[in-house]
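Presented as C-alpha coordinates, the chain that follows is alone, the form predicted alone.
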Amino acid sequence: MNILVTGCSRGVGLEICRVLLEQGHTVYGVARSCPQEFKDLQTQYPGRLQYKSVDLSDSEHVRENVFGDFVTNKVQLDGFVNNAALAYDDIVSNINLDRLKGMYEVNVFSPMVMTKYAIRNMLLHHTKGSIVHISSISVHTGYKGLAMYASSKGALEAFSKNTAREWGSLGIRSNVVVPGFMPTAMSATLTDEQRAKIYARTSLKDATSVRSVAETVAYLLSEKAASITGQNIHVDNGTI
(Lines of atoms letter the chains of each structure in order from A and count residues from 1; the text may use other names and numbers.)
(Lines give C-alpha, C1' and ligand atoms only; values in the text may rest on other atoms or scores of the structure.)
Protein backbone atom coordinates (compact mmCIF):
# COMPACT_ATOMS: atom_id res chain seq x y z
CA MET A 1 0.00 0.00 0.00
CA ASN A 2 0.97 3.64 -0.47
CA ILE A 3 0.47 5.66 2.73
CA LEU A 4 0.80 9.42 3.21
CA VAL A 5 2.00 10.36 6.72
CA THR A 6 2.33 13.91 8.06
CA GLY A 7 4.67 14.80 10.89
CA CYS A 8 6.75 11.83 9.75
CA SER A 9 10.21 12.78 10.91
CA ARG A 10 10.13 12.29 14.68
CA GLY A 11 8.17 10.85 17.59
CA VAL A 12 4.93 9.05 16.81
CA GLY A 13 5.12 9.91 13.12
CA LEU A 14 8.55 8.35 12.74
CA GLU A 15 7.40 5.21 14.56
CA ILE A 16 4.32 4.98 12.32
CA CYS A 17 6.61 5.13 9.30
CA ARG A 18 8.83 2.41 10.78
CA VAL A 19 5.93 0.04 11.43
CA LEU A 20 4.44 0.58 7.95
CA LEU A 21 7.82 -0.02 6.31
CA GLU A 22 8.31 -3.20 8.33
CA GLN A 23 4.97 -4.39 6.97
CA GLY A 24 6.10 -3.82 3.39
CA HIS A 25 4.29 -0.59 2.55
CA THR A 26 5.57 2.51 0.77
CA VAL A 27 5.40 5.70 2.80
CA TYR A 28 5.18 9.28 1.56
CA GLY A 29 6.29 11.39 4.49
CA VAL A 30 5.65 15.09 5.01
CA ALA A 31 7.36 17.19 7.70
CA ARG A 32 9.17 20.48 8.12
CA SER A 33 12.58 18.91 8.75
CA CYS A 34 14.43 15.68 8.08
CA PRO A 35 16.58 14.67 11.09
CA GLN A 36 19.24 11.99 10.99
CA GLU A 37 17.01 9.30 12.50
CA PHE A 38 14.60 9.71 9.59
CA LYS A 39 17.48 9.61 7.07
CA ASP A 40 18.69 6.39 8.68
CA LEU A 41 15.24 4.89 8.16
CA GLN A 42 15.35 5.96 4.49
CA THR A 43 18.70 4.20 4.13
CA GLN A 44 17.29 1.07 5.74
CA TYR A 45 14.34 1.01 3.30
CA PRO A 46 15.70 2.44 0.03
CA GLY A 47 13.06 3.75 -2.34
CA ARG A 48 10.16 3.02 0.01
CA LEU A 49 10.31 6.06 2.29
CA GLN A 50 9.75 9.22 0.28
CA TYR A 51 10.06 12.65 1.89
CA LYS A 52 9.10 16.23 1.17
CA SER A 53 9.61 19.25 3.38
CA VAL A 54 6.26 21.00 3.75
CA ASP A 55 5.13 23.71 6.15
CA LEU A 56 1.57 22.76 7.08
CA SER A 57 0.96 26.18 8.62
CA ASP A 58 0.34 27.28 5.02
CA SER A 59 -2.99 25.53 4.42
CA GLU A 60 -3.73 27.54 1.28
CA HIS A 61 -0.88 25.84 -0.58
CA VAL A 62 -1.29 22.30 0.72
CA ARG A 63 -2.64 21.06 -2.60
CA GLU A 64 0.33 22.19 -4.66
CA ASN A 65 2.92 21.45 -1.97
CA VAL A 66 1.77 17.89 -1.24
CA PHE A 67 -0.42 16.68 -4.08
CA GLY A 68 0.97 18.77 -6.93
CA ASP A 69 4.41 17.19 -7.31
CA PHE A 70 4.70 14.62 -4.50
CA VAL A 71 1.62 12.45 -4.07
CA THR A 72 0.34 13.08 -7.58
CA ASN A 73 -2.66 11.40 -9.15
CA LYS A 74 -0.24 8.86 -10.65
CA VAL A 75 0.21 7.52 -7.10
CA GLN A 76 -2.62 5.29 -5.90
CA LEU A 77 -3.06 6.43 -2.32
CA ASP A 78 -4.33 3.69 -0.01
CA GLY A 79 -4.13 5.53 3.28
CA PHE A 80 -3.59 8.91 4.91
CA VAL A 81 -2.28 9.39 8.45
CA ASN A 82 -2.74 12.88 9.83
CA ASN A 83 -0.19 13.02 12.62
CA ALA A 84 1.45 16.47 12.39
CA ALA A 85 0.46 18.82 15.19
CA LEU A 86 1.47 22.08 16.80
CA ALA A 87 1.06 22.50 20.55
CA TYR A 88 -0.10 25.79 22.01
CA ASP A 89 -0.26 25.42 25.77
CA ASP A 90 -1.54 28.15 28.07
CA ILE A 91 -4.46 28.91 30.34
CA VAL A 92 -7.65 30.18 28.73
CA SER A 93 -7.43 33.66 30.23
CA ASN A 94 -4.16 34.15 28.30
CA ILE A 95 -5.42 33.16 24.83
CA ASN A 96 -3.44 34.80 22.06
CA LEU A 97 -5.47 34.88 18.86
CA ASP A 98 -2.49 34.79 16.49
CA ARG A 99 -1.04 31.71 18.19
CA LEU A 100 -4.47 30.09 18.26
CA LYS A 101 -4.94 30.66 14.52
CA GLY A 102 -1.44 29.35 13.82
CA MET A 103 -2.17 26.14 15.70
CA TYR A 104 -5.46 25.64 13.90
CA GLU A 105 -3.70 26.01 10.53
CA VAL A 106 -1.51 22.99 11.34
CA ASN A 107 -3.88 20.93 13.49
CA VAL A 108 -7.20 21.47 11.71
CA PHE A 109 -7.21 23.40 8.42
CA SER A 110 -4.33 21.62 6.64
CA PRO A 111 -5.54 18.16 7.76
CA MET A 112 -9.03 18.94 6.41
CA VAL A 113 -7.64 20.11 3.07
CA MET A 114 -5.35 17.08 2.85
CA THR A 115 -8.27 14.77 3.62
CA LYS A 116 -10.13 16.40 0.73
CA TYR A 117 -7.40 15.60 -1.77
CA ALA A 118 -6.63 12.18 -0.28
CA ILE A 119 -10.27 11.22 -0.82
CA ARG A 120 -10.19 12.60 -4.37
CA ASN A 121 -7.15 10.42 -5.07
CA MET A 122 -8.96 7.38 -3.68
CA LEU A 123 -12.01 8.12 -5.81
CA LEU A 124 -9.87 8.47 -8.93
CA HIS A 125 -8.26 5.08 -8.35
CA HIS A 126 -11.45 3.42 -7.01
CA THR A 127 -9.56 2.71 -3.79
CA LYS A 128 -11.26 1.67 -0.57
CA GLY A 129 -8.84 3.75 1.45
CA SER A 130 -8.34 4.40 5.13
CA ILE A 131 -7.82 7.73 6.90
CA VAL A 132 -6.42 7.89 10.43
CA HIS A 133 -6.21 11.08 12.48
CA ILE A 134 -4.05 11.28 15.60
CA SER A 135 -5.89 13.04 18.41
CA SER A 136 -5.08 13.49 22.11
CA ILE A 137 -6.38 12.21 25.41
CA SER A 138 -6.72 15.86 26.44
CA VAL A 139 -9.93 16.00 24.37
CA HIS A 140 -11.56 13.55 26.76
CA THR A 141 -10.08 14.40 30.14
CA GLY A 142 -9.14 17.90 31.18
CA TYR A 143 -5.58 19.11 31.77
CA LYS A 144 -4.68 22.60 32.87
CA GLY A 145 -3.22 24.60 30.00
CA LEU A 146 -4.40 22.30 27.19
CA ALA A 147 -7.83 23.75 26.42
CA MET A 148 -6.80 25.31 23.09
CA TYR A 149 -4.81 22.28 21.93
CA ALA A 150 -7.61 19.91 22.97
CA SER A 151 -10.15 21.99 21.08
CA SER A 152 -8.20 21.56 17.84
CA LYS A 153 -8.02 17.81 18.28
CA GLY A 154 -11.70 17.66 19.22
CA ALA A 155 -12.49 19.38 15.92
CA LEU A 156 -10.61 16.61 14.10
CA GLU A 157 -12.52 13.90 15.94
CA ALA A 158 -15.85 15.42 14.83
CA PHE A 159 -14.51 15.86 11.30
CA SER A 160 -13.42 12.21 11.14
CA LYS A 161 -16.73 10.82 12.36
CA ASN A 162 -18.67 12.79 9.76
CA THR A 163 -16.17 11.92 7.03
CA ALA A 164 -16.80 8.26 7.81
CA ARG A 165 -20.54 8.73 7.37
CA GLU A 166 -20.09 10.71 4.17
CA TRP A 167 -17.80 8.30 2.32
CA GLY A 168 -18.45 4.91 3.88
CA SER A 169 -20.73 3.82 1.04
CA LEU A 170 -17.69 3.90 -1.26
CA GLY A 171 -15.56 1.91 1.17
CA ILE A 172 -13.50 4.84 2.44
CA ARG A 173 -12.98 4.64 6.20
CA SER A 174 -12.01 7.33 8.71
CA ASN A 175 -10.94 6.73 12.29
CA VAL A 176 -9.11 8.48 15.11
CA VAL A 177 -6.39 7.13 17.37
CA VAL A 178 -6.43 8.85 20.77
CA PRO A 179 -3.06 8.38 22.47
CA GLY A 180 -2.40 9.00 26.12
CA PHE A 181 0.65 10.92 27.28
CA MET A 182 3.78 9.63 25.59
CA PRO A 183 7.51 10.35 26.06
CA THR A 184 7.74 12.58 22.97
CA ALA A 185 9.13 16.03 22.19
CA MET A 186 5.68 17.52 22.75
CA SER A 187 5.66 16.36 26.39
CA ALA A 188 9.36 17.02 27.01
CA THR A 189 8.68 20.25 28.89
CA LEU A 190 6.86 18.41 31.69
CA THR A 191 8.68 17.86 34.96
CA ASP A 192 9.13 14.38 36.41
CA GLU A 193 6.55 15.25 39.07
CA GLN A 194 4.02 16.34 36.44
CA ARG A 195 4.59 13.14 34.47
CA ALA A 196 4.17 11.02 37.59
CA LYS A 197 0.82 12.68 38.35
CA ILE A 198 -0.39 12.10 34.78
CA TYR A 199 0.66 8.45 34.76
CA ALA A 200 -0.95 7.90 38.17
CA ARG A 201 -4.32 8.72 36.57
CA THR A 202 -4.01 5.73 34.21
CA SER A 203 -4.86 2.10 34.85
CA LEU A 204 -1.39 0.92 33.85
CA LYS A 205 0.42 3.68 35.80
CA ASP A 206 2.88 4.35 33.00
CA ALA A 207 3.53 6.33 29.83
CA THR A 208 1.68 5.27 26.69
CA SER A 209 3.88 3.22 24.35
CA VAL A 210 4.69 5.05 21.11
CA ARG A 211 5.06 1.67 19.43
CA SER A 212 1.57 0.63 20.57
CA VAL A 213 0.11 3.80 19.05
CA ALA A 214 1.94 3.18 15.76
CA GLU A 215 0.83 -0.47 15.61
CA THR A 216 -2.78 0.60 16.16
CA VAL A 217 -2.55 3.10 13.30
CA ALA A 218 -1.15 0.40 11.01
CA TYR A 219 -3.97 -1.94 11.99
CA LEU A 220 -6.63 0.67 11.16
CA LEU A 221 -5.01 1.20 7.76
CA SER A 222 -5.14 -2.51 7.00
CA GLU A 223 -7.87 -4.78 5.68
CA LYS A 224 -7.97 -6.39 9.12
CA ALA A 225 -9.92 -3.29 10.20
CA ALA A 226 -12.25 -3.33 7.20
CA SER A 227 -15.36 -2.98 9.37
CA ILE A 228 -14.03 -0.23 11.65
CA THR A 229 -14.93 3.34 10.74
CA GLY A 230 -16.12 6.49 12.49
CA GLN A 231 -14.44 5.39 15.72
CA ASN A 232 -12.12 6.89 18.32
CA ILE A 233 -9.64 4.21 19.37
CA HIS A 234 -8.08 5.03 22.73
CA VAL A 235 -4.49 3.91 23.20
CA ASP A 236 -4.01 5.58 26.55
CA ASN A 237 -3.02 3.00 29.21
CA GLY A 238 -6.56 3.18 30.56
CA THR A 239 -6.79 6.91 31.19
CA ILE A 240 -10.52 6.98 30.39
The other form holds:
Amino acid sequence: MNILVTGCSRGVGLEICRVLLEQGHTVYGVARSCPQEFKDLQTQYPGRLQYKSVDLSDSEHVRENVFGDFVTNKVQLDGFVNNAALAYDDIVSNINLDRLKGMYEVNVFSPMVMTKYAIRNMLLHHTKGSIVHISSISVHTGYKGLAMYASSKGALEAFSKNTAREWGSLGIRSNVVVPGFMPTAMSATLTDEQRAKIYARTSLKDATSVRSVAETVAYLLSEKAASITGQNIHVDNGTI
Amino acid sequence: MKEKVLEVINMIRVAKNLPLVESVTDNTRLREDLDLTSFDMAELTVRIEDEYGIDIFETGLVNTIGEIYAKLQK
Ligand SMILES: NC(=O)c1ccc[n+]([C@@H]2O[C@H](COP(=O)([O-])OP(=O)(O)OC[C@H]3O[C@@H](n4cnc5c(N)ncnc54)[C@H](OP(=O)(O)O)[C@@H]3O)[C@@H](O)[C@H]2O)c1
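Return one more block: the form predicted in complex with the partner chain, after the form predicted alone shown previously.
What follows is the whole complex; the chain from before opens it.
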Protein backbone atom coordinates (compact mmCIF):
# COMPACT_ATOMS: atom_id res chain seq x y z
CA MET A 1 0.00 0.00 0.00
CA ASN A 2 0.98 3.66 -0.47
CA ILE A 3 0.32 5.71 2.65
CA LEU A 4 0.66 9.46 3.20
CA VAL A 5 1.63 10.31 6.80
CA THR A 6 1.89 13.85 8.18
CA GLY A 7 4.16 14.74 11.08
CA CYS A 8 6.50 11.87 10.19
CA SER A 9 9.63 13.36 11.72
CA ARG A 10 9.26 12.25 15.34
CA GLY A 11 6.98 10.86 18.05
CA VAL A 12 3.84 9.06 16.93
CA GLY A 13 4.27 9.91 13.23
CA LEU A 14 7.75 8.40 13.10
CA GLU A 15 6.48 5.25 14.83
CA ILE A 16 3.59 4.98 12.35
CA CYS A 17 6.14 5.13 9.50
CA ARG A 18 8.19 2.40 11.20
CA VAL A 19 5.22 0.05 11.64
CA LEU A 20 4.04 0.58 8.05
CA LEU A 21 7.54 -0.03 6.68
CA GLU A 22 7.85 -3.22 8.75
CA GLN A 23 4.60 -4.37 7.15
CA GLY A 24 6.03 -3.82 3.67
CA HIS A 25 4.22 -0.62 2.69
CA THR A 26 5.54 2.53 1.02
CA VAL A 27 5.25 5.72 3.05
CA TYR A 28 5.09 9.35 1.86
CA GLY A 29 5.98 11.44 4.89
CA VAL A 30 5.67 15.18 5.38
CA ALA A 31 6.93 17.39 8.22
CA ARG A 32 9.12 20.49 8.41
CA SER A 33 12.24 18.75 9.69
CA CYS A 34 14.03 15.53 8.82
CA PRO A 35 15.99 14.37 11.87
CA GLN A 36 18.58 11.57 11.95
CA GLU A 37 16.14 8.98 13.30
CA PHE A 38 13.96 9.47 10.23
CA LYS A 39 16.96 9.30 7.89
CA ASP A 40 18.00 6.04 9.56
CA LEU A 41 14.60 4.56 8.65
CA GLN A 42 15.08 5.72 5.05
CA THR A 43 18.42 3.91 4.93
CA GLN A 44 16.93 0.80 6.48
CA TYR A 45 14.08 0.70 3.92
CA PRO A 46 15.60 2.03 0.69
CA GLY A 47 13.08 3.62 -1.68
CA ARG A 48 10.09 2.94 0.55
CA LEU A 49 10.17 6.04 2.76
CA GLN A 50 9.74 9.23 0.72
CA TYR A 51 10.02 12.59 2.42
CA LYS A 52 9.10 16.15 1.61
CA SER A 53 9.59 19.14 3.87
CA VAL A 54 6.20 20.83 4.10
CA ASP A 55 4.95 23.46 6.53
CA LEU A 56 1.33 22.56 7.23
CA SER A 57 0.64 25.96 8.78
CA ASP A 58 0.25 27.17 5.18
CA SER A 59 -3.09 25.60 4.28
CA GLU A 60 -3.36 27.87 1.21
CA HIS A 61 -0.51 26.02 -0.48
CA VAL A 62 -0.85 22.59 1.06
CA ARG A 63 -2.37 21.27 -2.13
CA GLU A 64 0.55 22.20 -4.37
CA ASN A 65 3.13 21.45 -1.67
CA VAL A 66 1.89 17.92 -0.99
CA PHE A 67 -0.03 16.81 -4.07
CA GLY A 68 1.66 18.96 -6.72
CA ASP A 69 5.02 17.23 -7.01
CA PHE A 70 5.09 14.69 -4.19
CA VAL A 71 1.95 12.56 -3.90
CA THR A 72 0.84 13.14 -7.49
CA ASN A 73 -1.98 11.32 -9.26
CA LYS A 74 0.64 8.84 -10.50
CA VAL A 75 0.84 7.52 -6.94
CA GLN A 76 -2.18 5.39 -6.12
CA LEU A 77 -2.90 6.39 -2.54
CA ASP A 78 -4.35 3.69 -0.26
CA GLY A 79 -4.29 5.61 2.97
CA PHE A 80 -3.89 9.03 4.56
CA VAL A 81 -2.81 9.47 8.18
CA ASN A 82 -3.38 12.94 9.60
CA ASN A 83 -1.02 12.95 12.56
CA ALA A 84 0.82 16.31 12.54
CA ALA A 85 -0.46 18.71 15.16
CA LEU A 86 0.58 21.26 17.69
CA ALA A 87 -0.87 21.98 21.11
CA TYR A 88 -1.64 25.57 22.03
CA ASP A 89 -1.68 25.26 25.79
CA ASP A 90 -3.21 28.09 27.81
CA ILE A 91 -6.29 28.94 29.83
CA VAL A 92 -9.32 30.23 27.94
CA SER A 93 -9.17 33.74 29.40
CA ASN A 94 -5.76 34.15 27.73
CA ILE A 95 -6.79 33.16 24.19
CA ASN A 96 -4.62 34.83 21.59
CA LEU A 97 -6.42 34.82 18.26
CA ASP A 98 -3.30 34.56 16.10
CA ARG A 99 -2.02 31.54 17.99
CA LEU A 100 -5.47 29.97 17.87
CA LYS A 101 -5.68 30.44 14.10
CA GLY A 102 -2.13 29.16 13.71
CA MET A 103 -3.04 25.96 15.52
CA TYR A 104 -6.21 25.50 13.47
CA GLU A 105 -4.19 25.82 10.26
CA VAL A 106 -2.04 22.81 11.20
CA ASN A 107 -4.56 20.75 13.18
CA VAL A 108 -7.74 21.33 11.16
CA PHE A 109 -7.55 23.32 7.89
CA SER A 110 -4.57 21.60 6.26
CA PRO A 111 -5.87 18.14 7.26
CA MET A 112 -9.27 18.89 5.72
CA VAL A 113 -7.71 20.12 2.47
CA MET A 114 -5.44 17.08 2.42
CA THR A 115 -8.45 14.81 2.94
CA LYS A 116 -10.05 16.48 -0.07
CA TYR A 117 -7.11 15.63 -2.31
CA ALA A 118 -6.56 12.18 -0.81
CA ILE A 119 -10.18 11.34 -1.65
CA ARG A 120 -9.74 12.79 -5.15
CA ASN A 121 -6.72 10.52 -5.65
CA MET A 122 -8.83 7.56 -4.47
CA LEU A 123 -11.63 8.55 -6.85
CA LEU A 124 -9.26 8.65 -9.80
CA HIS A 125 -7.92 5.17 -9.09
CA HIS A 126 -11.17 3.72 -7.72
CA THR A 127 -9.34 2.90 -4.48
CA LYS A 128 -11.24 1.79 -1.41
CA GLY A 129 -8.90 3.88 0.71
CA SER A 130 -8.63 4.45 4.43
CA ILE A 131 -8.25 7.75 6.25
CA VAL A 132 -7.07 7.92 9.86
CA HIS A 133 -7.00 11.07 11.97
CA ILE A 134 -5.14 11.31 15.27
CA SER A 135 -7.26 13.00 17.93
CA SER A 136 -6.62 13.29 21.66
CA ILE A 137 -8.21 12.04 24.84
CA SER A 138 -8.55 15.69 25.89
CA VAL A 139 -11.65 15.84 23.63
CA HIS A 140 -13.41 13.37 25.93
CA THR A 141 -11.89 14.17 29.32
CA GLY A 142 -11.24 17.82 30.03
CA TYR A 143 -7.81 19.06 31.10
CA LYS A 144 -6.93 22.54 32.29
CA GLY A 145 -5.17 24.45 29.50
CA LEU A 146 -6.26 22.21 26.66
CA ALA A 147 -9.64 23.71 25.70
CA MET A 148 -8.38 25.23 22.43
CA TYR A 149 -6.30 22.22 21.45
CA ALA A 150 -9.12 19.79 22.32
CA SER A 151 -11.55 21.85 20.24
CA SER A 152 -9.36 21.38 17.16
CA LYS A 153 -9.34 17.61 17.71
CA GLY A 154 -13.09 17.58 18.31
CA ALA A 155 -13.46 19.22 14.90
CA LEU A 156 -11.49 16.35 13.36
CA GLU A 157 -13.63 13.72 15.06
CA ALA A 158 -16.79 15.28 13.65
CA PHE A 159 -15.16 15.68 10.24
CA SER A 160 -14.13 12.03 10.22
CA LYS A 161 -17.54 10.69 11.17
CA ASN A 162 -19.21 12.70 8.42
CA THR A 163 -16.53 11.83 5.87
CA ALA A 164 -17.19 8.16 6.65
CA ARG A 165 -20.89 8.61 6.05
CA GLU A 166 -20.40 10.64 2.88
CA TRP A 167 -17.86 8.37 1.16
CA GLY A 168 -18.83 4.96 2.50
CA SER A 169 -20.77 4.04 -0.62
CA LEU A 170 -17.49 4.20 -2.55
CA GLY A 171 -15.74 2.01 0.01
CA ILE A 172 -13.65 4.85 1.43
CA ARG A 173 -13.32 4.59 5.22
CA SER A 174 -12.50 7.24 7.80
CA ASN A 175 -11.63 6.60 11.45
CA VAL A 176 -10.00 8.35 14.37
CA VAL A 177 -7.42 7.07 16.84
CA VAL A 178 -7.78 8.79 20.20
CA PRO A 179 -4.51 8.48 22.15
CA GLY A 180 -4.01 9.14 25.82
CA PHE A 181 -0.95 11.01 27.05
CA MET A 182 2.32 9.83 25.56
CA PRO A 183 5.85 10.84 26.50
CA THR A 184 6.69 12.70 23.26
CA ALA A 185 7.99 16.19 22.48
CA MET A 186 4.42 17.48 22.59
CA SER A 187 4.02 16.70 26.28
CA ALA A 188 7.66 17.44 27.22
CA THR A 189 6.85 20.60 29.18
CA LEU A 190 4.65 18.78 31.71
CA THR A 191 6.10 18.41 35.22
CA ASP A 192 6.44 14.99 36.84
CA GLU A 193 3.62 15.92 39.17
CA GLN A 194 1.32 16.78 36.26
CA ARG A 195 2.23 13.53 34.54
CA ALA A 196 1.50 11.49 37.66
CA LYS A 197 -1.93 13.14 37.90
CA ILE A 198 -2.70 12.36 34.26
CA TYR A 199 -1.61 8.75 34.58
CA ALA A 200 -3.67 8.34 37.75
CA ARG A 201 -6.74 9.05 35.63
CA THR A 202 -6.07 5.94 33.52
CA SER A 203 -7.00 2.33 34.29
CA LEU A 204 -3.51 1.10 33.48
CA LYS A 205 -1.88 3.92 35.52
CA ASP A 206 0.81 4.66 32.98
CA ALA A 207 1.71 6.58 29.82
CA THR A 208 0.04 5.42 26.60
CA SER A 209 2.38 3.39 24.41
CA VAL A 210 3.37 5.18 21.20
CA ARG A 211 3.84 1.78 19.59
CA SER A 212 0.29 0.72 20.49
CA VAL A 213 -1.08 3.91 18.90
CA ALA A 214 0.96 3.33 15.72
CA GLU A 215 -0.10 -0.33 15.51
CA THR A 216 -3.76 0.71 15.80
CA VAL A 217 -3.33 3.20 12.97
CA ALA A 218 -1.76 0.50 10.78
CA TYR A 219 -4.62 -1.84 11.65
CA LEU A 220 -7.25 0.73 10.62
CA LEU A 221 -5.42 1.24 7.32
CA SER A 222 -5.40 -2.48 6.61
CA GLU A 223 -7.93 -4.85 5.08
CA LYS A 224 -8.41 -6.35 8.53
CA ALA A 225 -10.41 -3.25 9.40
CA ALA A 226 -12.49 -3.42 6.20
CA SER A 227 -15.77 -3.13 8.12
CA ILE A 228 -14.67 -0.39 10.52
CA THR A 229 -15.56 3.18 9.59
CA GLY A 230 -16.80 6.31 11.33
CA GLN A 231 -15.28 5.15 14.62
CA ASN A 232 -13.15 6.74 17.31
CA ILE A 233 -10.79 4.10 18.67
CA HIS A 234 -9.45 5.03 22.10
CA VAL A 235 -5.88 3.93 22.71
CA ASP A 236 -5.53 5.65 26.06
CA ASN A 237 -4.77 3.09 28.78
CA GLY A 238 -8.42 3.21 29.75
CA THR A 239 -8.75 6.86 30.70
CA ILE A 240 -11.55 7.38 33.19
CA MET B 1 -11.28 18.35 -25.64
CA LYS B 2 -14.95 17.66 -26.37
CA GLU B 3 -14.16 14.04 -27.20
CA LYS B 4 -12.27 13.70 -23.92
CA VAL B 5 -15.21 15.01 -21.89
CA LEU B 6 -17.53 12.55 -23.64
CA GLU B 7 -15.05 9.74 -23.05
CA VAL B 8 -14.91 10.47 -19.31
CA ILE B 9 -18.70 10.67 -19.07
CA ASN B 10 -19.04 7.32 -20.79
CA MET B 11 -16.35 5.79 -18.58
CA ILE B 12 -18.41 6.79 -15.55
CA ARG B 13 -21.70 5.64 -17.11
CA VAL B 14 -20.28 2.24 -18.02
CA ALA B 15 -19.15 1.71 -14.42
CA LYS B 16 -22.77 2.39 -13.38
CA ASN B 17 -24.14 -0.04 -16.01
CA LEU B 18 -25.76 2.80 -17.94
CA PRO B 19 -25.71 2.75 -21.77
CA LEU B 20 -23.08 4.79 -23.62
CA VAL B 21 -24.15 8.20 -24.90
CA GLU B 22 -23.32 8.91 -28.56
CA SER B 23 -23.08 12.65 -28.28
CA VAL B 24 -23.76 15.59 -25.98
CA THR B 25 -24.58 19.23 -26.67
CA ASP B 26 -23.84 22.40 -24.71
CA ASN B 27 -27.27 22.12 -23.13
CA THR B 28 -26.98 18.52 -21.95
CA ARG B 29 -27.54 18.50 -18.19
CA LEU B 30 -25.17 16.40 -16.09
CA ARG B 31 -27.70 15.31 -13.48
CA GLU B 32 -31.00 15.12 -15.33
CA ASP B 33 -29.86 14.03 -18.80
CA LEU B 34 -26.75 12.00 -17.98
CA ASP B 35 -27.86 10.60 -14.60
CA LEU B 36 -24.67 11.70 -12.85
CA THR B 37 -24.77 11.92 -9.04
CA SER B 38 -22.62 14.28 -6.98
CA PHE B 39 -20.09 11.42 -6.56
CA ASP B 40 -20.02 10.84 -10.32
CA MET B 41 -19.44 14.53 -10.86
CA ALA B 42 -16.62 14.43 -8.31
CA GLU B 43 -15.01 11.67 -10.36
CA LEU B 44 -15.66 13.64 -13.56
CA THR B 45 -13.90 16.66 -12.03
CA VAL B 46 -10.93 14.59 -10.92
CA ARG B 47 -10.51 12.94 -14.33
CA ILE B 48 -10.81 16.22 -16.21
CA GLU B 49 -8.38 17.86 -13.80
CA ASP B 50 -5.92 15.00 -14.27
CA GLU B 51 -6.04 15.66 -18.02
CA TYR B 52 -6.18 19.48 -18.21
CA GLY B 53 -5.07 20.69 -14.77
CA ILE B 54 -8.34 22.60 -14.35
CA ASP B 55 -10.70 21.98 -11.42
CA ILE B 56 -14.12 22.60 -12.98
CA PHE B 57 -15.82 22.71 -9.56
CA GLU B 58 -13.34 25.10 -7.92
CA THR B 59 -15.41 28.20 -8.66
CA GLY B 60 -18.90 26.88 -8.12
CA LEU B 61 -21.25 24.21 -9.32
CA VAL B 62 -21.43 23.12 -12.93
CA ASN B 63 -24.75 21.93 -14.36
CA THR B 64 -24.34 21.51 -18.11
CA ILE B 65 -21.79 20.25 -20.60
CA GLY B 66 -21.51 23.78 -22.01
CA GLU B 67 -20.40 25.05 -18.61
CA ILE B 68 -17.63 22.43 -18.52
CA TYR B 69 -16.41 23.50 -21.99
CA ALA B 70 -16.45 27.13 -20.86
CA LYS B 71 -14.25 26.38 -17.84
CA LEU B 72 -11.82 24.40 -19.96
CA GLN B 73 -11.58 27.14 -22.59
CA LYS B 74 -10.62 29.86 -20.10
N1 LIG C 1 1.88 13.44 23.05
C2 LIG C 1 0.72 13.23 23.58
O3 LIG C 1 0.57 13.08 24.77
C4 LIG C 1 -0.51 13.17 22.70
C5 LIG C 1 -1.73 12.80 23.28
C6 LIG C 1 -2.87 12.70 22.50
C7 LIG C 1 -2.79 12.96 21.16
N8 LIG C 1 -1.60 13.34 20.60
C9 LIG C 1 -1.58 13.58 19.16
O10 LIG C 1 -0.71 12.67 18.55
C11 LIG C 1 -0.20 13.22 17.34
C12 LIG C 1 1.32 13.11 17.32
O13 LIG C 1 1.85 13.89 18.36
P14 LIG C 1 3.28 13.62 19.00
O15 LIG C 1 3.05 13.38 20.43
O16 LIG C 1 4.03 12.66 18.19
O17 LIG C 1 3.87 15.10 18.86
P18 LIG C 1 5.28 15.64 18.38
O19 LIG C 1 6.36 14.76 18.86
O20 LIG C 1 5.29 17.08 18.78
O21 LIG C 1 5.21 15.50 16.79
C22 LIG C 1 4.42 16.35 16.03
C23 LIG C 1 4.71 16.10 14.56
O24 LIG C 1 3.96 17.04 13.80
C25 LIG C 1 4.81 17.73 12.94
N26 LIG C 1 4.39 19.12 12.77
C27 LIG C 1 4.08 20.03 13.73
N28 LIG C 1 3.82 21.22 13.17
C29 LIG C 1 3.95 21.06 11.82
C30 LIG C 1 3.82 21.94 10.71
N31 LIG C 1 3.53 23.25 10.85
N32 LIG C 1 4.04 21.45 9.47
C33 LIG C 1 4.38 20.15 9.30
N34 LIG C 1 4.52 19.28 10.31
C35 LIG C 1 4.30 19.74 11.57
C36 LIG C 1 6.17 17.67 13.59
O37 LIG C 1 7.18 17.76 12.60
P38 LIG C 1 8.19 19.03 12.40
O39 LIG C 1 8.36 19.70 13.71
O40 LIG C 1 9.41 18.39 11.84
O41 LIG C 1 7.48 19.89 11.39
C42 LIG C 1 6.16 16.28 14.22
O43 LIG C 1 6.56 15.32 13.25
C44 LIG C 1 -0.70 14.65 17.27
O45 LIG C 1 -1.85 14.70 16.47
C46 LIG C 1 -1.08 14.93 18.71
O47 LIG C 1 -2.07 15.93 18.80
C48 LIG C 1 -0.46 13.45 21.33
